[in-house]
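Form predicted on its own, single chain, as structure tokens, below.
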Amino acid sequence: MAEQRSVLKEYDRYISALFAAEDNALHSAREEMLREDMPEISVSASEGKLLQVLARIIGARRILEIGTLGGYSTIWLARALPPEGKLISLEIDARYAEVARRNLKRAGLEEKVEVRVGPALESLSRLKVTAEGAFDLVFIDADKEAYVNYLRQAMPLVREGGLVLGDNTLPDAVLDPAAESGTKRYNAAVSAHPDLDSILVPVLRGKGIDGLLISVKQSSALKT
């Protein structure tokens, strides 16, 4: 197992060095989160670059992130936006939100990103009521037990042809197949959803392999 993890780290190091090298803002964001004693659960640099590339592929102008933490993934995603683009990130912990805002300001993204504090389901409900406009991409990376509820609330906010991305969706399903988990329920809900065309993709992390569930919202009549 240790040898396998060592190989995976080398894979991640190689990919990150070539395609996802951290600049000062990203490196500082990680350092800031460590100083603030925040959980080390951010996406890897290589996954951050994957999120950014996916956002650019679809020409995302409006992005919704559920789960800000320290803003590391937020920086990757916001950098895919055009000058007039907007990212709204939902975070339940006010202290984490302040750390994220500092990191975003350091990255020069404070004008593009708004961090909203409060329970994500409540924030999602307010977004539906205010009808601020459809999102091109939603990235779900928060409380895993609530993933299915996040999906249910977010779907009406996503444009047809937009992306719904669910993070941390592989290890629980494979390593403990008999156990129930929020991410396993999310995977099943996405797989059965008539308006989503999806694939679960393994991604590299420092501690091994994780998963990103990538879904395209489309009319159920088009799904094959």
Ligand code: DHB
The other form holds:
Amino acid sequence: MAEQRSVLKEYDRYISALFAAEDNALHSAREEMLREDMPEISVSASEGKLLQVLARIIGARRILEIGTLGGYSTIWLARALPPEGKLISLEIDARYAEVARRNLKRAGLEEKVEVRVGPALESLSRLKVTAEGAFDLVFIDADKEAYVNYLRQAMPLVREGGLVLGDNTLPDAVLDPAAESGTKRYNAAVSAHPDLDSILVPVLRGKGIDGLLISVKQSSALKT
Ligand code: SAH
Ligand code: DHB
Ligand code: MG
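Alternate state requested, the form predicted together with 3,4-dihydroxybenzoic acid (DHB) (shown: the form predicted on its own):
So here's everything in the complex, that chain up top.
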């Protein structure tokens, strides 16, 4: 098992060195989070790049993130946006949000990204599909127990053909002794959702393996 972990680490290093090298802004964002005693639970660089590539593939112009922490995944995602693109990121912890804003500013993204402080369920209920249009991509990455609620509230805000992404959806769902983990319920809800076409993809982390549940929103009438 330990040997397997070190092989996974090597795979992640290989992929990251070729395709997800951190620039100064990303590196500093992680350093800043350590200085501020924040948990080391950001996406890995390789998963950050996966988020970015997914956003680029669908030509995302409006992105919603649930769970900001220090803005590390936010930077990867916001860099996929065109000049007029916007990202809204929801965070319950005001101190984390301040760190994220500093990190985003260092990355030159302060114009594109807005960090909203408060419980995400409340912030979500205030978000409406505005004249600017619905979201092209929603990244769910806050408290795992509420993932199913986030999905329910986010669905009406996502355009058809848009993506709903759920982080940390693999090890807990399979190995957590608490059989009804939040992400396990999320995975089941997504799998049964008539308007989502999905696949759970294993992703590499420094610590080992995790999962990103990738869903495309479609009209249920179109489902194959
Ligand atoms: N997306 C980040 C990591 C997010 S960690 C990255 O990969 O870089 C999860 C974050 O969700 C934490 O910052 C935590 O404070 C926040 N969070 C937890 N419960 C929340 C809630 N109810 N509403 C909004 N944010 C919440
Ligand atoms: C953990 C990792 C995450 O990406 C997250 O959003 C929450 C927790 C973890 O490893 O504990
Ligand atoms: Mg996560």
